[in-house]
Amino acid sequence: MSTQHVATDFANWLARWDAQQQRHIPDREERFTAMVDALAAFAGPEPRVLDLGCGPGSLSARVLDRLPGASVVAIDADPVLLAIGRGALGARTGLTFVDADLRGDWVASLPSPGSYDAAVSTTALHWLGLEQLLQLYHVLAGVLRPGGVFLDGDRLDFDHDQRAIAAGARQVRPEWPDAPEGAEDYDAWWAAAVAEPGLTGEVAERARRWQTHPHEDEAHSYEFHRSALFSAGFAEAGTVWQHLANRVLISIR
């Protein structure tokens, strides 16, 4: 009796994180084009991009989608995102994924050490610690030419003198709504991806590198992250998209 292989349809997996994510995030799409509109018009038609915790590689789709001869080197430490990204998107010209950690030496894992025109990144740099963050924009800082951009799109809360602020926005839209009854959310999504046999080794892999990458689920302000990047070298950094918490922050190198 022979086995016949079944091969992994990284496209469906792909599709099924998008539509898991923007059920917990309803505006993503909204806050992806406004990061997009905004990379073209500070960086051109055709910039060498760096996507931060790139995920399984959305938003460096858009950003190719948009600007086509742009380049984007897509970097994220899961390995379960990265093998469904490649599969998925690893025949798309300007894009290239890497295996590297963006709480170290992840510069050295770069197929050019630079300079970059612009990064990007999106619901991503919540996972690392206040002084994790700090140390990723220093190093940031250092491979952005001059004039180059950072786009963050992210929850980033109200300050520390906006309480009252932030608990009535919670009010008007939780910060992680629920996906819709009957709908695959997040941690369905991962059960799912879990039991995938094409990504059994990933997981694994997976499971092995969590256990020393936690999610640190530590409050980001808004002032928070333009004082880091103002203390790391950058020069400007306001918003440039925003509903409620959740905001696309640019910041010139």
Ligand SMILES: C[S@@+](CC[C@H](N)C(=O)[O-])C[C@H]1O[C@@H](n2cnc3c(N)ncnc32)[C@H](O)[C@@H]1O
Second form
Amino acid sequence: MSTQHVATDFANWLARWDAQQQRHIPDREERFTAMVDALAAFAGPEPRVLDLGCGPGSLSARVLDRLPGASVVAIDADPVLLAIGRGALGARTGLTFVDADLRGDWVASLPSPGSYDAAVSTTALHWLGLEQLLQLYHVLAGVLRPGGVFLDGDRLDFDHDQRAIAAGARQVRPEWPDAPEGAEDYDAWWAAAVAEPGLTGEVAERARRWQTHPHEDEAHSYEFHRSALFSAGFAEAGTVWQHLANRVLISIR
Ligand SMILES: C[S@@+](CC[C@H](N)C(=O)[O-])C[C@H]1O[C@@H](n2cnc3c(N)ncnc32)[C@H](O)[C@@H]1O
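And the form predicted in complex with this ligand, for comparison with the form predicted alone?
Below is the whole assembly, all chains and molecules, this chain first.
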């Protein structure tokens, strides 16, 4: 009996990733567009960019679609998502995936030293605890050039004195809406990825790493992010796009 090797369709895994993320974050593409608009405006046509917690590279790809002269270092610690990103997008000019943990010395893993013109991140930094986020911003301040820009698209919660506003916002739309009946959601996507024969090694490595990586999901407030950025040495911090608590925070080094 012969066993047939079926090549893993990484482009399809990336498309399914984007589809399930979009179901839980209905304005994800609008937020991507706002981020890339701001990146082009603040960092010019050929920026050196870091994508922090890149997953399979969705935002990195959109940056390069819009700014073909950019170079993007896409950083993540999940071997499954990195394998999908490399398989689907690895041939793209200007894109380098780096396997590194944002809680550790990720700068040592960068393919070339600073300074970078920009850092972007989506739906990722809420994984970090408050101390870890403070530390990340300090490190980032040392990697970005003066005048460089940081753009974070994520749920950045209303502050502690805005409880009624936060509750009202959740009535307008839940923070993480369920996928429609029958559509693949985040959990179903992961169940399928874990069963993918072409990802067996990465799935095992992920299980090993994730034992030490709890999902903090602290939903740090927008004001916490601003304070943390100022204490790290950033000069300005504000908002360039927002729908309820879903925002694009911008900060200038
Ligand atoms: C919901 S995904 C978002 C991925 C991508 N930015 C997107 O918008 O599709 C969150 C990402 O953050 C990454 N992440 C979480 N904690 C991390 C850490 N400590 N170091 C590196 N990446 C991390 C996860 O591995 C995952 O890829």
